[in-house]
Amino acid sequence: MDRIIRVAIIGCGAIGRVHARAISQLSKAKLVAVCDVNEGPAQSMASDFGSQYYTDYHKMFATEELDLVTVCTPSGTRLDICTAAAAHKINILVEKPLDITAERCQQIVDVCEASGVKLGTIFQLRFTPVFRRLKEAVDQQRFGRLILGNAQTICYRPQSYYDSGGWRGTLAHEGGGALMNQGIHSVDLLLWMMGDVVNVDAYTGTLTHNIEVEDTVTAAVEFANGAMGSIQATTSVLYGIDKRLEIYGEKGTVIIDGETVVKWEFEDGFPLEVLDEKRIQLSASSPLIEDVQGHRDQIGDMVDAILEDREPAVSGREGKKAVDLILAIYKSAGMI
């Protein structure tokens, strides 16, 4: 009989339920346990998905035979959980961001490598067909020399969104605001396409919310390959566009709004060749994820990485890169 990967989820809020729905669609994985410090959400999710529930992850790790744990707790809580999971030789997949400081991210990477467990970071947009095709164009040098790379996350969150959890909008628990929480996906995509950043000049502001972190940020960046670019993120624009990615080269131009291609032009005619899938676009004004396909594909890759004994497609080290750039932007702006 083929091996089934036994999975647990820590954190039974909205994103934990996205993970649960995604896991339920995988033939090689089974959700066997969930954990949350609040018993109500844990019990409810366990009932909905046919698993055991816990309020103490240490007890869960000691009781259950687990191959993988996905971590869906508030952003600044991941280090201790990952350290405990690694001590039990459990592979780990962490929701973005990996953690909220460079030091904590590095500690997570180090403890997993020392324990010999696999570590992945959720950046589900990397599994979207249009972005995978764009990455092929970059890797095949269809753009020629890369000139400009721009990433925007222009969305809206009401004050009630930040008031709904004591950790939201705080530097200590969320590590930042619009960029660390909403914009990090665009930051990751930009780094994936354009490569490392060597210089940053940034501005941040808190323009429409009562929070201690930024709700608006803009940054100019210089990439190691000599290309230039910009990063913008906000949760203050009522009629936002969510995400926009622009990649410009001497031989090609691509502009993508959300997952919709606005422009795809290459000198050599490199075709898009992506099926017109009926996917639910993320909303610029809602934090809820309705389409779990990206999470399903990434968790499925993590399951395969365990079965095949290889690195996951988005490793912990890859996850740290996005956090490092965001922190560099915050530092440039004088926020940290």
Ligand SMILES: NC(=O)c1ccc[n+]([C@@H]2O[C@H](COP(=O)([O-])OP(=O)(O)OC[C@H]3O[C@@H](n4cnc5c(N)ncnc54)[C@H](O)[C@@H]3O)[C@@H](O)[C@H]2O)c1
Second form
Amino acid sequence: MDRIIRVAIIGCGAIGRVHARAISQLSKAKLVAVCDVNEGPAQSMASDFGSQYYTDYHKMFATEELDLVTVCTPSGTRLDICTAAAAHKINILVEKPLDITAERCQQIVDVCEASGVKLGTIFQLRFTPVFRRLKEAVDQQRFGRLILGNAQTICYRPQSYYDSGGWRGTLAHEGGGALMNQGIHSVDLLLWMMGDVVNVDAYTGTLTHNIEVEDTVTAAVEFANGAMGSIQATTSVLYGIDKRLEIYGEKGTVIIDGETVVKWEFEDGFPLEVLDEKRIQLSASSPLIEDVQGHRDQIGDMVDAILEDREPAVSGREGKKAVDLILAIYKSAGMI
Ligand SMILES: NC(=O)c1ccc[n+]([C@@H]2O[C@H](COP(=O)([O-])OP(=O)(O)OC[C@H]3O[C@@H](n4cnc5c(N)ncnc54)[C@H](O)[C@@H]3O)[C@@H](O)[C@H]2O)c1
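Please give the other form, namely the form predicted in complex with the named molecule, since only the form predicted on its own has been shown so far.
Once more the chain from above appears, this time first in line as the rest of the complex follows.
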């Protein structure tokens, strides 16, 4: 019989439920346990998805036979959880951001490598058809020399969003604001398409919320390949444009709003294949959690990586790059 990967989820909040729904759609994986420090959400998720539940992940690791744990707790909690999972030789898939400081991210990478467990970081937009197609265009040199890459996340979160969890909007537990939480997806896509950044000049501000971290940021960046670009993120704008990615090369231009292609033109005519138009168009004010396709495909990739004994498509090292760039932006702006 084919091997089924036994999965646990830690953190039964908003994104934990997305993971549970995504895992339920995978034929090679089974959700066997969930864990949350609060018993209510753990019990309710276990009952909805037919698993065991725990309020202490140490106990869960010691009791359950697990191949994979997905980590869906607040952003600054990953290091301890990953260290404990690695000690039990359990492979780990961590929600973005990998953690909130460069040191903690590096420690997670190191502890997983030393223990011989696989480590992945969730960036589910890399698994959506339009960004995969764009990455093909980049890899196949359709743009010629890359000239400019711009990433924007212009959205809205009310003050009540930041007040809803004690960790949100705090430097100690969230590590940042609009960029570390919402904008990080676009930062990851920009790095995936354009390559590493070597210079940053940035400004941050807290314009409309009562929070410790930034709700608005703008940065100019220089890429290692000589191209230039910009990164902007805000949670202060109603009717914004959600996520916009612009890639400009000598021989082509692509502009994508959300997952909608606004412009796709190449000198060599590189076509945009017909994409699945049934995919949900997400509004600029709703978190990226209505649609589980990206999570399903990324968790599915992690399951295959375990079965095939290969690296996951988005490794821990890859996940650390986005955190490093965001921290460089904060540092340039004098925020940290
Ligand atoms: N990939 C995406 O699009 C996406 C979307 C939303 C959130 N996220 C990420 O997911 C993470 C969680 O966000 P959320 O919106 O689900 O938060 P949330 O507050 O809704 O849920 C977090 C849960 O973790 C539990 N928890 C906290 N510490 C714990 C611990 N030590 N052990 C076990 N459980 C613990 C809390 O009780 C809570 O139920 C954040 O890092 C966020 O950046 C990713």
